[in-house]
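Here's a solo chain for you in structure tokens, the form predicted alone.
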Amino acid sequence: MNRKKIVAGNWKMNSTLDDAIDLVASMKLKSKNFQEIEKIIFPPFPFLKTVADNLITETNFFVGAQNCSEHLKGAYTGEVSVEMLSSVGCQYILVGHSERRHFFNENDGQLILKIQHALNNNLKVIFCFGEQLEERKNATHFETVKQQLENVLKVFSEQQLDKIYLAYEPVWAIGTGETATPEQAQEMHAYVRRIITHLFSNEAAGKIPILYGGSCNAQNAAELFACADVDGGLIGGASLKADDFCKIISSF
């Protein structure tokens, strides 16, 4: 089954507004020859409107938010709702990133609410999951991933799954310079498809995009993207460099 080819860039808490404008301009220019690839960037909240406006005429180039509140509105100082994000041009929400789970102790209940609110506001979701180094060493990584997926996705319908992408994050390979081998990435992505088959159907498992999100960069992207069940990458540091990000886009 032909699935979308996707490269998503998570800028995390980096850059200034001027940096963001320059980076987007360079990305637009350098990615012109790869319009068939779905490109998504996740800038910090303050830059979302500016970045979205700069991408509005681009083909297959979208903007998303790195997080959203589990609340729809109200007295939640510092929080940002999905309705707010939609109103400034966001089309995607990143949910369940390992840093949100680890540093902000986000739990399954919160992640479910965030996904529900996003889908109800016509936003698509990239749902992140993955194991820690200790779980990989203890050979409990498959069970960890299974629980993370089942605990959240079981409340959604197969129709809703059409607006959800998955991103496998081997947490031990994020920001460490370590990367899962193509064999390790393929093994886990294939396992994830079996979980989706169990939760939904063979058809759902065959069409859902699964991105690799563990230190994917310009040097290793082609080898990772060649894996049968890897549909692209959720890129961290390399997405802050237009040349590297666009080289990753060209790696399919």
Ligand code: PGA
Contents of the next structure:
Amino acid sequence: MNRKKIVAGNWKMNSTLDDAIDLVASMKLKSKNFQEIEKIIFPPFPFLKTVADNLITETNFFVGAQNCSEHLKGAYTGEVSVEMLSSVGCQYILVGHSERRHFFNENDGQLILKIQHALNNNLKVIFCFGEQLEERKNATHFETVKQQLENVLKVFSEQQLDKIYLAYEPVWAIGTGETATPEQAQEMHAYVRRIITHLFSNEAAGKIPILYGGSCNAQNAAELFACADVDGGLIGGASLKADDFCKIISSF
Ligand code: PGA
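Starting from the form predicted alone, produce the coordinates for the form predicted together with ligand PGA.
Next comes the full complex, and the chain you just saw is listed first.
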């Protein structure tokens, strides 16, 4: 199956507007020769419009939001709706990132609402999941991932799944410098495809992109992307440096 190759950059709560503008300018220049790779960056909310405007003429280079409200509009001080995000040029929303699950206690019900709102507003979703260190140590990591996927994806149709990418991010690898080995990543990604077959169909499992995230960097991206079921990466720290991000883009 010939799937899309994707590199997404999650800037988290980093950078200033000036830094964001410089970073995007540099990424545009350095990724020129890799137009066939789908690139998505997730800057903080205040920089989304500027970054989106800067990327509007680029090929295969998109902007997404790191989060959105589970509510559609109204008296929810401090929240940002999918409609707002769409109106400033966002095309993707990150849902289920482990930092949202753990620091902000987001539960499956909230994740479902966020995905529903995103899809209803023509935004695509990168849905993140992954086990904690304890779960890998006591060999319950497959069960954890199965639950995370089933609990949320079961409410969506196969047609809706077309607008969802998956990102396997073992929590023990995020921001720690400890990456999953290519064997560990491949084993889990292949397992995720079996879950998608079970929930939807063989065809859906064959075409859904599955990204790997967790200390993926310019040094280890090539061996991870060489795995049959790894379709790219969701990059945190290394997406804040244009050189590293573009080296990762060139790692397929
Ligand atoms: P990291 O973050 O690459 O810094 O480990 C990945 C992520 O949180 O998406």
